[in-house]
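Okay, so here's just one chain, in structure tokens, the form predicted on its own.
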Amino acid sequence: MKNIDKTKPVLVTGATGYLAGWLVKRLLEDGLSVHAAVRDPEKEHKVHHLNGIASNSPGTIKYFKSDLLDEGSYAEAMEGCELVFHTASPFTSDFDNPQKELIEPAVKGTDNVLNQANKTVGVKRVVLTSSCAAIYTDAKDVHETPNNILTEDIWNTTASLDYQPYSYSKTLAEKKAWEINKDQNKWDLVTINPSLVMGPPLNPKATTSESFSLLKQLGDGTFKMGAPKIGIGLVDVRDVAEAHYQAGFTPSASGRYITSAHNTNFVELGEALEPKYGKTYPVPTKALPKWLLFLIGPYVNKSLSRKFIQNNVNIEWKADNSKIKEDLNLSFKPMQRTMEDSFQVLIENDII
């Protein structure tokens, strides 16, 4: 049970990120003092949206130059903080060397930030952005669980460096975090494990989140013949930010939290956009047959390997989100609102 003193600064790593932006906004609006750890505070286009929020909020923001792979680079940013939000981690499917581009920044970054928490006087709690990817790799894995539903007790055992290395990086990073946490008794660890995150970005032009390439494909004609019916979970970025906030300031918060609002699939994402945007954009409302995906998938997108198609297409995805609803009193936005708000931002910024 950790009570966090709100007069002390709060650290957010990777503060310019898609999710982190909404978390910083929530903290600033609550009047907190945010220590924003970023790779390059001089890059005005990366931080201008945060400055805009800060100038209209009771809270204050201060930037610190930090790098996941640079040991000790979070020391100054963490000084005086009781609460640390570690949100910085790479999320991409476009990589040449998964070990160097995904695994090392995720695992070494976690190691770097959490070992700094060990050295910094006064740190009481670390809230880590993990992922449902640390719980499962493929929708098929859900059907190998005791009740055909993902819970916080389950760990991903099927991802590897060669297959779904992003999921592997999230699994290794979260395991590393629990390992470091177990070896000390100064601070407690809470992890937020979101499914696919959608919702409007606060800095659309600089958003590189993988969610946005999927969203763009839902409207640019990529799936006009139909979408692969891939079973996934979906959650709004604003709800994920609120989950982090509550995990930080709810004294009894503990362990892992599946943060997923909807058990869904790619076709349903298209269907959610159809009423408002279907006349103007080729949003998919039907499923591509699995046999056709086997033929064309690997040519259309390198992540649509035959193994991935076999393990995810036409397979229902299901996760139990009761723990976060009960412990952190969290409620989730409807899927249609999340999808429409996200898509609207792409239109307004000429991204689609």
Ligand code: NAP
Second form
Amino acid sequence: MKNIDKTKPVLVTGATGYLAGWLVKRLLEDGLSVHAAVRDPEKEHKVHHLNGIASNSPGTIKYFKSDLLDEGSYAEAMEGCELVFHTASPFTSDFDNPQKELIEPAVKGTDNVLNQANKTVGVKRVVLTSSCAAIYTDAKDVHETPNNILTEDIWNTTASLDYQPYSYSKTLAEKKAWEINKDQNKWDLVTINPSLVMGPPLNPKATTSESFSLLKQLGDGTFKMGAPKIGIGLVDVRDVAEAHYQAGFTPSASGRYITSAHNTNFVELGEALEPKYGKTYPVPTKALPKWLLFLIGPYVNKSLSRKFIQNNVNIEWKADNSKIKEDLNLSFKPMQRTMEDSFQVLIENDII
Ligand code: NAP
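Please give the other form, namely the form predicted in complex with the named molecule, since only the form predicted on its own has been shown so far.
Starting with the chain above, the whole complex follows.
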């Protein structure tokens, strides 16, 4: 049971990120002093939204220059903190070298930040942003589980460097975190494992998250003929931020937390947008047949390999979110609201 002193600063790694932005906002609005570790604090376009929030909140923000790959670079940012939120990790499908661009920053970064927690006096809890990707790779994996449902007991055993390396990076990083945690008894580890995160970005012009790329594709005509009916989970970015906050400050929080609101599929995301935006934007409401995807998929998008289509299209996805609802008293926003609020930001910023 770890009580966190709210008068001490809290560290957020990757504070420029889509998800971290909402977490920083939550902390600042609660009056906390946030140590924001970012790659380049001088890049105004990456941090201006955080400065805006800070100037209207009771909390304060201080930036620290840190890189996941530079050993020791989180030392200064962590000084004085009892609570560390480690969110930084690359989330992109745009890579040439998965080892260098995904695995190394995810795993070495976790090693770097958590070993720093070992060295820094006073750290009591680390909340790690893991992912449902550390639990499964393909929707097909759901049906290999004992009750056809993903739970916190399950680990991803099917991702590799050659197949879905992002999922592999999250699996290896979370495993590394539990290993480091096991070898000490100074701080406890809680992991937040979100499914696909959607919802409005706080800094839409500079958001690099893969979530935002997928959202754009729902409105830019990529899927105007229909979308692959890929089984996925969905959760609102604001609820994921709240999950982190509760995982940090609830003394009894422990272990992994599946953070997923809706068992859904990619076509239903388009359907949620249809009533409000369907007349003006080419949002998908039809599922493309699997045979057609086999033919065109790999040419349309490099992520749509035949193996991926085989293992995900028209396959139901299901996860058990009862642990986080019970332990952290979390409730989730309806999917329609999440999708509409996200899409509105694209429109208002002339992104689609
Ligand atoms: P994002 O906006 O791209 O955030 C990634 C963050 O990681 C950025 O702040 C980025 O910094 C930082 N980062 C990347 N490489 C770094 C490095 N070498 N050194 C220091 N910082 C580095 O994506 P996001 O969606 O918010 O993802 C945040 C976390 O949530 C990640 O751990 C991701 O795996 C996890 N997650 C996301 C989803 C989702 O659907 N979005 C679902 C489950 C889990 P820069 O701004 O400098 O690039």
